[in-house]
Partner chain sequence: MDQPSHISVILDLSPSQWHLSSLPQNPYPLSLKSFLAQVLAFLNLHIASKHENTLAIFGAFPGKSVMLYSSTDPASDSSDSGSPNIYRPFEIVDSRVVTRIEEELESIDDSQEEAPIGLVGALTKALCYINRIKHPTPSTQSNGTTVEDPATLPDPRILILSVSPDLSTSYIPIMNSIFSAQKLKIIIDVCKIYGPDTVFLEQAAHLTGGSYVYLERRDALLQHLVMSHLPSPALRKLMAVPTQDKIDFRAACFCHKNIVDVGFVCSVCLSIFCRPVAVCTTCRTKFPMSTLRRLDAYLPRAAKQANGTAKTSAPPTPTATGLPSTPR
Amino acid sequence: MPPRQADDYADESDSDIDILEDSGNRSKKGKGKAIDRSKKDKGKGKSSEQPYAWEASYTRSWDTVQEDEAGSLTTAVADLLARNRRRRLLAPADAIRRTIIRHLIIILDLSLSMLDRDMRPTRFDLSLEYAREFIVEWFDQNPLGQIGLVGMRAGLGERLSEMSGNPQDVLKAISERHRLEPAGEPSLQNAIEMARGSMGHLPTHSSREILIIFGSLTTVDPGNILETLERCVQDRIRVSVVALAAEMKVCREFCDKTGGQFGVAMNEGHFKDLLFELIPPPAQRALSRAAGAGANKPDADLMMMGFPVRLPDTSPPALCVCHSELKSEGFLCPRCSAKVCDVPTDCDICGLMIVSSPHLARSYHHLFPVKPYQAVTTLEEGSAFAKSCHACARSFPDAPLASSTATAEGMSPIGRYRCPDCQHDFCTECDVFIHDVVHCCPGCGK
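Requested chain, on its own and in the form predicted together with its partner chain:
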């Protein structure tokens, strides 16, 4: 983690203006910001410590870490990690209704500003790498969702991949770096309109989301972008922006008015955090509130779905309807018996949505989460205390840990977390593992 980044940002308190001022020669040098920064570092030094608004809510991890008595950072870091993980799993306890069937269009900035090297190796390469990780994880948590890709390059919106429920299809579209080489200026309006156009036909019970990874501070639009914003609100499209440079008012407005999230990445790690915050299915309540006038539309519906039969790879080969390839394995549409390569998908012949039952089951844990465990604070209350973790049989410490200075935020000083239903005790690792991965309490089996 390079701490220099944050200091740099704090120093150049008015970089927006600078960049706009010398935008003429900016295109020539391309790295105007970096040069401005070094000039100013000498002039102003650390005089202006006023952080940007978007920095206020971000606690820098290196500020909160403190050495322990032995001068070692390991316990502090472990503490911090554990606390962060616990905070994350305690947060979404109340949201019940989540949008399970999601449609997302990722808009990638492919303008020249993405070649800036303030993130390693470049904004462009880093965005591609994180986009890949994001797509894999997104499909893991949203198996019934679909993702499309749009690029912003040379003032145009460019369709990189159609909406698809198959992660491989989406990943293939951004696997060839040379086809995505950044050029020209971005156009938010063109790209958003293109994304909006490809989501118009979607049913109301599914979400429509746009995620913009935006590295520029300008946009070249053919018309009034606020009209586009108006239409997005009408269509109940949720727009989220992860900006790599600085906050742009129009981006912030898009997110606020459509119920999306806005964030400015401070460094590489923060960039990834901002992206990955958008992976869990959004609570549906927020969506309908943001929609306002459109809220009377039904947000629940009954969907017809087909459950296919899987053909083993020993069956006689036949042509698939999706790629027209001769192969043995595949899935049969239960309504028209067409053979498709992969599920979930919409049948190419009859349009039936084909899913396998494990795909549905993969989403159930969002709907029926494990209740958060309560931290056991003292050994006195009650009498029966198990010697070891109910799940992994790791033995509990007998006395409170010496180094645990922070007992706040639901941390247990004796490392015990108790299920409110079955009253069994679990260790920290199992607590996190059960809530993050297993989604099922070993004590009560629910």
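I have the form predicted together with its partner chain already, so could you send the form predicted alone?
Here we give the lone chain, stripped of any partners or molecules.
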């Protein structure tokens, strides 16, 4: 038998024949194995230096959390959460013309790709959970808006809920999970056409938005989807997409050409952040006038609204114009005295927009937001400063709470945030609470 070449010794095999044939050359074979294993270990080292995208966020995450003097991680975790909340408040707070009367259609992907478990427990269950939280928060921030639901599965678009201003009606449509079981492939064109058809009657002063939660990499369309994109641009419909798998060119084109937002969720937390970024009303796009001095400025048109009369539970039952059911409680249209179940809504008889005054007042904070508080970095000696928070009267800590690197992120190392108008100091919790919930400074009333 001719002798083997040196390259043959590097070949690892579990065959019994190879073991018998090479029994006399164990030393040489061992050397070949050692060389080959070192090469393999070197390759493994290179791959470990470049982890996958879904592993990057968890690589050595324990280094970012340090124990405090008492050996507890509570302070470090609270500091990380405060930085994330503070980062949202650093957005520009200038007065921007926004659309406070919004109409949104949420398109849910109900295809088989939503059963993947790369997001726990599955993409489908996580999407339903975040959709419920999104709907509740969206109605809280946009009380004059309305939401409708559309699902896409088996190559069709299914209407899950009509456009409604009552969050309970919208949540009820996605509460029954057995009716939303994923099946087949999605169809972007059918779902967008169904959503576009339900918003054709809306007035021009309200926004038309579509939010797509898309988890597939394919779409089964009956025609040219680019024609649907052109119709959405003509109808001034803003399309936003939150992708759970990867970026698709057609989804990116829909968002870019219609003025929407596009994002690919890297993990569960990022998925929720992408959804909640769409809660504030978008800036209104300028409508150029035909001619004149204000050709580049948007028109300011007045809208007619009606404040209804609320009927108590003891009132005699009457048919409502929205569901044709006998009910005692409800609201009366101030123009035609028709009875509706909930507000805000449009009267089915005279077409008047019926709203309540608290809903209208709550929508103004988007038009006139509270100015971001300035982070106080140091306390000058000899200057007068408050010892407690102006809102909750809790005493400020004497020692610094964070490192100096937090100053670049908008965090105060001493836990003080000052209003630029009234010059009052507030703690971290009150700073976030004022900007997220109250929307009015307790010190100056602005």
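Rigid core here is just the name for the largest C-alpha set that superposes within 1.5 Å across the two forms. Residue numbers count along the first chain shown, from 1. Treat the numbers as computed from the prediction; the structure is a model and nothing was measured.
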item	value
C-alpha of residue 325 moved at least 2 Å between the two forms on rigid core	yes
Rigid-core frame, C-alpha of residue 358, shift of 2 angstroms or more between the two forms	no
Rigid core superposed: residue 313 CA moves 2 Å or more between the two forms	yes
Value in Å for the CA shift of residue 349 between the two forms, taken after the core is superposed	4.0
